[in-house]
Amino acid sequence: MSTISFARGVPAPECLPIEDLADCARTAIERDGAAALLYGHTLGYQPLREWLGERHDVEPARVIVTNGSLQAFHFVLSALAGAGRVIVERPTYDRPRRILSSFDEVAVDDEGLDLGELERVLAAGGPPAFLYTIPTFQNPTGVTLSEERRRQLAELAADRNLRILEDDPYGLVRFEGEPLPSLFELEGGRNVIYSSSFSKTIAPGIRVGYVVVPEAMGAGLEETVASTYITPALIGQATVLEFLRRGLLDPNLERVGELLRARRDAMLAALERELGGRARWSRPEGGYFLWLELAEGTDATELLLRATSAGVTFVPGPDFGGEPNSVRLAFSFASPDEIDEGISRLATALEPVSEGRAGIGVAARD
């Protein structure tokens, strides 16, 4: 029996479009020759920031193209290290958790983080160094900040000059809904430092991802750059550009979206017909990822032993920093067909710990 994994957040390789990246990095490497082979600029491939730029309105020296999105993470932690704590969501990735000694929480609800919560932190301590967010799909729960939310939060960046990563890798894995502007457009950048990766929208391998940040920030990080490597990847990120100048990233992201709706709305079937009643989730529109809450007092820890041997996996939610019931699953890399499978390995592995509690269960979340 092989194993079922909703444990990886990475993208199916259907979900790849591989023969459009051998072309652009075969037509980046003849075209670009020496500069996409040689040295580089320190803060990424020049046209590439360029191109960023130009997309989100700023100037090309605030882009920084980094090593995936965490990179950026950890560029921001270092140059304001010093500035004060860290707030981050409750749950939230959980990278970022390893990466911190010490920080703040604040929950996160069905319509995103809790600002209520927020300022009560905010009035706790004195002023963070930044808040960290993934405002748009969340990584771990699904879930999006409200429009209504996403003003607020800009408004309270502006008016108390609260830092804030917005981290946004997933953004454009839209697959229905509406777009809603991001903490960076409606603050203005000036306080919001804006991070994404083309991850989860062309490929994870090329390993491109980028950070944009207030103007007077830009100075001071292409030192800590500097100290890090010489010249990022540039060969990636100059097989991406010729991958946007082509015009092949819109295409991409509508089939990869039909791909990942396809997944979702299986797993959420599967979860109905064999937790109905018994659990409750989320209901992403975009992304990689929902967010399962068992019957209180499971554990979702000691259920994952039991589901690794039934045949499927999942990453607990007391990972990202969520309860002992929680679990978050992905449902980027099976198929819909072992989607439908895993779930119901999965609720096989959870009748042990749930004999007794049929009238516990609470309703499923929209």
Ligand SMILES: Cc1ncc(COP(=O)(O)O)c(C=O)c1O
Second form
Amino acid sequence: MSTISFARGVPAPECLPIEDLADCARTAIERDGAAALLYGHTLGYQPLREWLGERHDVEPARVIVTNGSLQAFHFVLSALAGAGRVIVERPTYDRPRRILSSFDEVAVDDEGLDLGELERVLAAGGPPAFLYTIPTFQNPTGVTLSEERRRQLAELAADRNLRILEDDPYGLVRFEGEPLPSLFELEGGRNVIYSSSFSKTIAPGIRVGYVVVPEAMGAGLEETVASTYITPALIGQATVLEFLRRGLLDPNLERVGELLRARRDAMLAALERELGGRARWSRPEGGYFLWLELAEGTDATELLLRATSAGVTFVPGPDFGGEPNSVRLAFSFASPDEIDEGISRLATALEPVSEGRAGIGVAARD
Ligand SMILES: Cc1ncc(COP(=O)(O)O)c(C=O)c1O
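Having displayed the form predicted alone, please output the structure of the form predicted together with the ligand.
Up next: the whole complex, starting with the chain shown before.
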């Protein structure tokens, strides 16, 4: 029995546009190898910075193209280090939780960040360095910040000079519903720093992410970036640019969206069949993840041990700051048939945990 992974937040192999990328890489090297094979601009491959500047309606000087967007998080953090505390969502992407030595948290509900709680957290401490948020198809919950809350949060950022890092690697990976404006667009990019990536829209192994920062921050970061890697890996950036110039992004998003929709649907149907009435889960319109809340008292970390023996894996919610009974399920990697089977295995693994816990609860009450 091979293990089915709901743990891996990566695309299925058939999502990768391998032949197109091979052709784009060849063209990129042949056309501009003399530049792309040397050290280039510290802040990224200049023609791609220009393309992204146009897309986001900013000067290219404000765009830093990095070896994946997690690197951009490190650069923003180093630019703002010492400016105060960092506020993150609860739950949130586990890597920033591990990178930050300390942080304050604000809950996420079905409509995204809880703005009432944000107000309370802002009032309760010193001025924050920044708020880190993933407003669209959040990792780990799959939840999207509603349009109303986006407008309120953008207004709050503008009124109070609240610096926000909007991490948006999944925004374009929408397979249902209408796109929403980003916080960056709503606020005008004065206080909102916008980071995104081609990991989910083209391929993670190409390692191309970027961040749009205020101009002074871009110039200020040059020394840090140069000391980190002199210049980022330019061949990947030149290849991405060729992919974009050929107009391949939109058709790829459509193709990948269909593959992901089928996976999400398979997961929702299997959850309903296996856990209907016994658990709650989010219903994302895009991205890679959904969030499962099991019956009160279920310990997701303990469940993972049983699930692994039953041939299915996931990441327990507490790794992201979630409740003990929460689970992140990635539907991006397994096939629809594997997803169906994997949720059955998960339900089987769940039985002894819930019964065991219920038994303990009854004994304790008596
Ligand atoms: C919310 C979020 N931000 C950033 C990243 C990092 O992406 P990359 O460094 O591949 O661009 C990920 C990867 O899963 C993510 O989920």
